[in-house]
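One chain is shown next in structure tokens, namely the form predicted alone.
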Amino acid sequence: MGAAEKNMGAAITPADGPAWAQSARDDAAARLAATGLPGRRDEYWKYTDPTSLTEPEAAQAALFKSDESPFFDGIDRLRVVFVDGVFDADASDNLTLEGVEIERLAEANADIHWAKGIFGVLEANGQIPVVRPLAALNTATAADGVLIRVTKTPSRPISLVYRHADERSDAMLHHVVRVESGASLTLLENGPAAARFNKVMEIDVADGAEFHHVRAQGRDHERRVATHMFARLGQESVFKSFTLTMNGVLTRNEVVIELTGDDAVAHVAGAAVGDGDFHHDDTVFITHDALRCESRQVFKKVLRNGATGVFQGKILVKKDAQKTDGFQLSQALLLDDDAQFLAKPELEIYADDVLCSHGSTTGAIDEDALFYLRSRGVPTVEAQDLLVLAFLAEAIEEVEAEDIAEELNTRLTGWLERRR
């Protein structure tokens, strides 16, 4: 492991543990000294610098303040909470729901625990055929997350909420969760958690379970992210992810997703809007290995004043998976010459009985669009906003829960307007 690696995991290693998580920990360091951390040279960074993601010390963030309410506040929910990087229990909930059984990593200390398949295991996985260093470094160095195992449907979300307390923090945090045949799962994460943040969650969604997970990420503008998601689907089982971007320098969300039981379905979405110095990249690699399954990816970006989106997707269908459902969508939106969106979709196909498609667009607004809006009397500025809302839907509409997407178009809403 290089001085790099070195650095910025010396602070947190964790110094003891089960033998399964140290196992995958001594794993996870042997991976990264063997590929060292990501650079501008590789195939999935060529994008997005990943320097300040990757420097031994955090660059200072400024604590964001704001009037606005939290994200999800008026929803009924569990919360979990975390100040750069480490669980605070006095600013947590009580963590019992019927259902669910909820652990700190940092506190798993059985030798014979659920979470030994799983932790370490998913994100190995997902190291082929695409080196991913940043999530190696999380497993082998993060000391701190949640264990959530689902064995029937709770009655209400769980909610990670993640506070930034110190201008040059640098938090790491590691999930595990495992939902159990026949349970469904609602998962939120908002906050803004660190100067910069390094995620993983390792999802494993057993046959007929339902996992859905939904993602603000706002109301701080120096945050410096990279994100991993890996989820291994069972037989007709669901998975669905959306993710809600408005602010941050720089943004990295990396998805996962191995179907491995017949009829199972992977949505993933995203929807982000960025001002200026904002850097947004999502990153999604869909396995088909298994019979009927239906993967949909749907990401819109609505850029200006020099904001730059990336989109990286590809879909990879397995010899024996015929019959596969694939479809890959990225969107771009550009309010002015300054802004870029950079897009590389893939399909990779060894089945013959397949329907896979893909398309990526860029444009700038529809002046017919427009022009019809100011005919009937809209002001330039609110019609603009409303075309504007109306490109991200299609990506909204892909949060199954009604109350939660319309606080997205809520915010969605307030962003614009405050930025006439």
Given for the second form:
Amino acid sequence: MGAAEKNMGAAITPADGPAWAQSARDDAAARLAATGLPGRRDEYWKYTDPTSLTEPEAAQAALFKSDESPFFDGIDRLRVVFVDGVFDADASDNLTLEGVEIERLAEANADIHWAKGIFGVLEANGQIPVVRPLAALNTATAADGVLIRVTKTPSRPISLVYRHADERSDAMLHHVVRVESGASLTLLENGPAAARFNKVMEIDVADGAEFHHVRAQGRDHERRVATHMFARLGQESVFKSFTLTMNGVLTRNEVVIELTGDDAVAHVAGAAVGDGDFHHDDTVFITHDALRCESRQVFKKVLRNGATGVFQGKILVKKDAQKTDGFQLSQALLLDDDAQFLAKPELEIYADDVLCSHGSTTGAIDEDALFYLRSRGVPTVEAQDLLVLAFLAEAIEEVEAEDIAEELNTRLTGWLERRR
Amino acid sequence: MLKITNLHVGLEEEDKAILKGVDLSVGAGEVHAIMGPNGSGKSTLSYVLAGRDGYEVTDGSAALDGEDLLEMEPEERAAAGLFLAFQYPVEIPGVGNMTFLRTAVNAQRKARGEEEMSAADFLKAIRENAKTLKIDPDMLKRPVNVGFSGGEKKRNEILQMAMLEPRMCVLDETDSGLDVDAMKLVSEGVNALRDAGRSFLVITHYQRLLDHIKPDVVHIMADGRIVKTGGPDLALEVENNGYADILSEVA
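Now that the form predicted alone has been shown, please provide the structure of the form predicted together with its partner chain.
All chains and molecules follow, beginning with the one already shown.
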């Protein structure tokens, strides 16, 4: 019995689906059988207990109820809706969009499919040098997801909406995105998704292509989630991803990027606010394997009332990746003594002509600034909220679309106000 | 307007008395200056009036129009009409100057049970005031005091004062770090706000600011007490003879 089977309580059976995906699924199942699922003693899970992500049954999670409108409601977008991890055609928009092919993974039955060279491939590449068994589990067993191929920049963003309808749902989705040379895609993601959610997205950004991603997750939901993004960047391509997380019991977001073409740019940013039973983990691994590439990580977390934040970020610069420009910033604002932030920033550099920096700080509210605001008549709670938003601003500024950045700020303001 | 009686203040963290019985009364519409050597307790007085943490009032009182200031939170003091122009205005990255001021104006109005200022009225008022103080509109959009020069920071303090329309203004070494032109500009801003219903307490180390902001009364502070009070001439005396003469005279 392999380690995985021990952990899972049952053998892994690869999902049924299109024939072209079968070998990748079998391969992932074999890799998983060899590594087993993550356990508490794994170095990569030192700060985050994976138990609730790996145990056989998903813990119950109350359905998210709010008077607030859903995220991105005011933005003209093409919605692809999943309910508890299953594509819902009726709730989704018509999937026809000029310049884009959108297909459901489960129904992508072409004999030769463009996604074959990406599905499970970027994920497998991303397993070295650190194994990511939850992603292998996803490749092997996720039956649903969406395949998006962008040949020409579409007129509006594609929006993946994850609804949650069953308090015990245990959902998995696997998406594949390919942005062809010269095209640009904006992809949005939001919604509580399920009681437990395991999601993998593989993104192949061709030479000169752009991928912009904004994700809003958590809110006040009890859900547990592990996500992985595996990206491969071609020459002069651009990858920008931002994630806003507001509560949620457990969130582990892994981002694995490989800069394989010269002059590529990868920015990953996130803002997370946690109050109470909240554990949020950003784990990022960026590999520079080409000339003059730029990578930038900006992560900010505001924690209180027992909330925990984790950041594991690594920049690996290979021998020939000269003129690399790597930047990494992770900061936490702890609003009380019960909150904690655990950070492990890493640089591993084999090229000799690079510019890399990283900084990680943990701090409290600036008392001088707080007094200054109060001395002008701003009540303490409002002053504190202003300073929290100011702290997060550096991360939100990473979002280029102004309307989306504004919505993120409005949502954060609302979240803070509800806690006054 | 402002009445300080026998005010004794020490540091919270250590057993050290700083103010040792300050008596001071500022009438409506009056401008009082407090001068004194370094370490005499001038800035402590301004912080204690504004409600900064770290100080412990061991005796005495401070009241604004009969209301006990020392019982109030800093924001309540502001809403009651007290304003402190900081010696070292604080930089707040990420908070836009305009957002900050609008939040402050409306928070004070709300605290006083008044209607909030409309966005249009606010914009009009801030533009006019900024123009008078020669504040670049771009400065309004930037984060509070971040990257501002010394002069810009002080002008920004006066802009806040103009927008918040306090009754009792305390200016803590507003002249420090200013060149002659900047000092003139700041003084003009202050003078424009002089009014029968508004009082000023101008704390300064040097007489030169008082050439521009003419005081009605001048106090000399030393070792935590007001040791001498007089008219504008007293400031000139300090300028000519230094503090030593006065201090030996009252000793």
